[in-house]
Structure formats: structure tokens, C-alpha cells
Amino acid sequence: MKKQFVVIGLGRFGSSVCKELYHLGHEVLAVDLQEGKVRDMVDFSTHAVVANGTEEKDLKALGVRNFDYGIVAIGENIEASIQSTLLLKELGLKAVVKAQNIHHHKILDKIGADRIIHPEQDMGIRVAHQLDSEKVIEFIELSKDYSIVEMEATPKLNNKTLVQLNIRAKYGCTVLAIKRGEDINIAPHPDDVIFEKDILVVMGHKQELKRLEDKGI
């Protein structure tokens, strides 16, 4: 499902996310206050625009209301992260910020972020994916191609086994390992069943699981 991002800082981190959510093919709106910036974005976003992500003024004037998320990935900032990170919220926007250290987290929690991450350069990436669907619990990148993703279990997988699901075929992808409260069951046998809210340990090609997220769970 096509979703609408704004990401405000283009630092390491906001480029990494913005890059990746265009390339899932999702709506995003690249933000920064630094020209430069913004223009090594333009062909990694639906729109790169110079903007103040902390001035109310600016952000209404971008439309950011009619948004999903907002990503503030602001820098060493912090005053400026929290001010963003509060006009999103009252814009109506789910806000995920990127946090700085303990303290700023905590303020973050206070203000109603909805997703705090203290994140490594190499995080944009499995965020991500994260983001693109809510199906997805975590995602390990093996290669350029492939990956590994935790995906829950929805109604529509409720009561049935491997063989019936026959995902190996259907999608080129190998179900590593089935995951249960507190239990887990690694190399799963055909047979075993599936219930509703599982999370299923996937391996397969990055193409070939996406389109496993969006038809088969």
C-alpha cells in the first residue's frame, strides 16, 4: 500500500530512509534547510524542497498535514528535533525521530513520538522497511538481492500448514524458522500449522519478499 513520508533532515540517516522508501515506491517528501543537500536528493524523492521542518508555517505550506508519517532525522539539533517533532504530531502525522542520546528519547517518549531510534548509518535501510509495512518486524539485509524478514502471521494464514501455504513455490522464498510467544521452531516441517499473530523467519530475494508481504501474509 502506497504511503506519504516527509523526511526532515538529510543527513546520513534521513537519505538513507527517504532513498529507500522512494525506491519501495512510496510518496516522499524530502526536506532540509541546506540547498545542497536538497539537490542530492531530487532523484531520490518524489519532491526535495529547502524548508524549515521546525517552522509551522513552512510545513503547512508543504501540505505535510495530508501525510502519514513524518521522519525527523535532524542532527545534533536537539532543540530543533523536539520543536519538529511537536509540530508533526500536531499536524496530525505519526512522528519518528530519530534520537540523539537517552535524555532526548525521553523527551521524545513525553511529546508523543510515535517511534524513537538511535540509528547507525546502515539503520535507513531496515527502517525502512519497516515503515513500508506493518507486516514486517524486522528486516536483515544479506546482500544487495536478498534478505532475511520476521513477518506476523494474519488472518489469512490461520490454521494452515507450510504445505498448504506452499510459499517456497509460490514466492522463492524459504520459511527459516516459526516463532511463538517465547517459543520458536527452527527449520519448521511442512506439516507444521500456522496460527494467526506467528512470526515466520523468511528468507528470500528482496523482490520475491515484498511480493510475499503484499499477497501471500
Ligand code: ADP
Contents of the next structure:
Amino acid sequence: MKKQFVVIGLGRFGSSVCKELYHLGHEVLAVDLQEGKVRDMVDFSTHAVVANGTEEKDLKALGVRNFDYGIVAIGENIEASIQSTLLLKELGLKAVVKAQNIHHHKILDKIGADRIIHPEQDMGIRVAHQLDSEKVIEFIELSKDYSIVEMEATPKLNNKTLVQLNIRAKYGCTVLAIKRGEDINIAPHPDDVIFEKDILVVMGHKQELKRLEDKGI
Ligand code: ADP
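Compare with the form predicted alone: the form predicted together with adenosine-5'-diphosphate:
Every chain and every other molecule in the complex is listed next, the one we just looked at coming first.
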């Protein structure tokens, strides 16, 4: 379903979010103080405007209160990021905010930010997990304890069904999808057969996923 987003701050993070949301078919209003940054987003947003994300009158004039989500991607100016988040919440939007550090995170949490992102740290964790195991291709952290990983099936799994592998009973993990080349099976059946080099998308407790990776896959 088409949603409406306003992206405030068009640095590396904000402009990537803006482009991708627009590419996915959503309505995206791109806002920055710098004309050059705004100009760069003209072809990658529904509207791109020079405005101040910390000014209530600017946001009101842009009709921001009708939007679903506000993405605050203001760089190092923590005060401006907090101010902008407060305004977006007052105008009734869900706020997704890039945090600079733990103090900033705590304040954002207190003022009701709906999602707080630490792009560098999150990417660092993902890369570390990918490097830690040659079998893990992609890693998504769901919570402190749970994650979703993509693992490549080794020859050990070749020609076995999910029932035979019994991953849920042995490891308490769920196979959410099986990727084979360009194809993806998003509702795997217990009798579906796995082949070597298939990519399994598995959700579970981190310790159990590690056990599956070391012993089961
Ligand atoms: P990144 O680390 O994602 O590249 P930057 O610090 O380079 O972040 O970019 C932040 C952007 O936010 C800059 O383009 C800056 O002009 C913009 N910005 C800063 N304050 C405001 C504000 N009050 N309103 C709108 N945009 C802002």
C-alpha cells in the first residue's frame, strides 16, 4: 500500500532512504536546508523542497500533518534532530530517527520516537556476523535474543526434506523461506526438498541459530 513519507535531512542516510522509498512507489517529500542537497533529490522524490525541519511553520506549510511517517536524518546536530522529532510527533506522524549516540537515543525514546536507528552500528553488527561465519549470508537482528539469518545449504542437506531435517524440533528455529537462484519459496512445505546451495532464511534464538550453523547446516 502506498504510504506518505517526509524525509528531513538529505545526507547519505536520508537520501538513501528517500530514493529507495520513492523507488518502491511511495509518496516522498524530501526536505533539507541546503539547496544543492534538495536539487539532487528532485528526480528521486515526489517533491523536494528547501525548508527547516525544526520550524513548525515550515512543516505546517508543507502539509506534513497529512503524512504517515517522518524520517529524521539530520546529521550531527542533535538538538535539531530532537526538535524535529518533537514537531513530527505533535503533528501526528510516526517518527523514524537516526540517532548519533546513546544519550540521543534515550532522549528520542522519551519523546516518543517510534523507531530509532543507528546505521553505522547496525551495519557493523551485520558485517561482523557475515564475516564470523562463511555460511551466514545475511543477518537481521529482531531483538537482543532473536534474529533472522540466511544460510547456504551445504552438501549435507542435499535432497533432504524439511521434515527429514527437523530443524524446528532440533533447534527451535523456523525456516521462513527457501531461495533457489532467482526463485523464492515464501511458504515452505514440510515435504519441500532442499538442494545444495539453496539459501535458507531461518528465524530463531541467536544461540540456536549458531548451533544450527555449526552442526545442522
Ligand atoms: P549523513 O551522515 O547521513 O551523511 P549529514 O550530516 O551529512 O548526514 O547530513 C545531514 C543533512 O541534514 C544535511 O544535508 C543537512 O543540511 C541537513 N539538515 C541539518 N539540519 C537540518 C534542518 N534543521 N532541516 C532540514 N535539514 C537539515
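Residue numbers count along the first chain shown, from 1. C-alpha atoms forming the largest set that superposes within 1.5 Å between two forms make up the rigid core. Since this is a predicted model, take the numbers as computed values, not measurements.
- Annotation for residue 61: C-alpha shift under 2 angstroms between the two forms, rigid core superposed.
- Residue 12: CA moves less than 2 Å between the two forms after rigid-core fitting.
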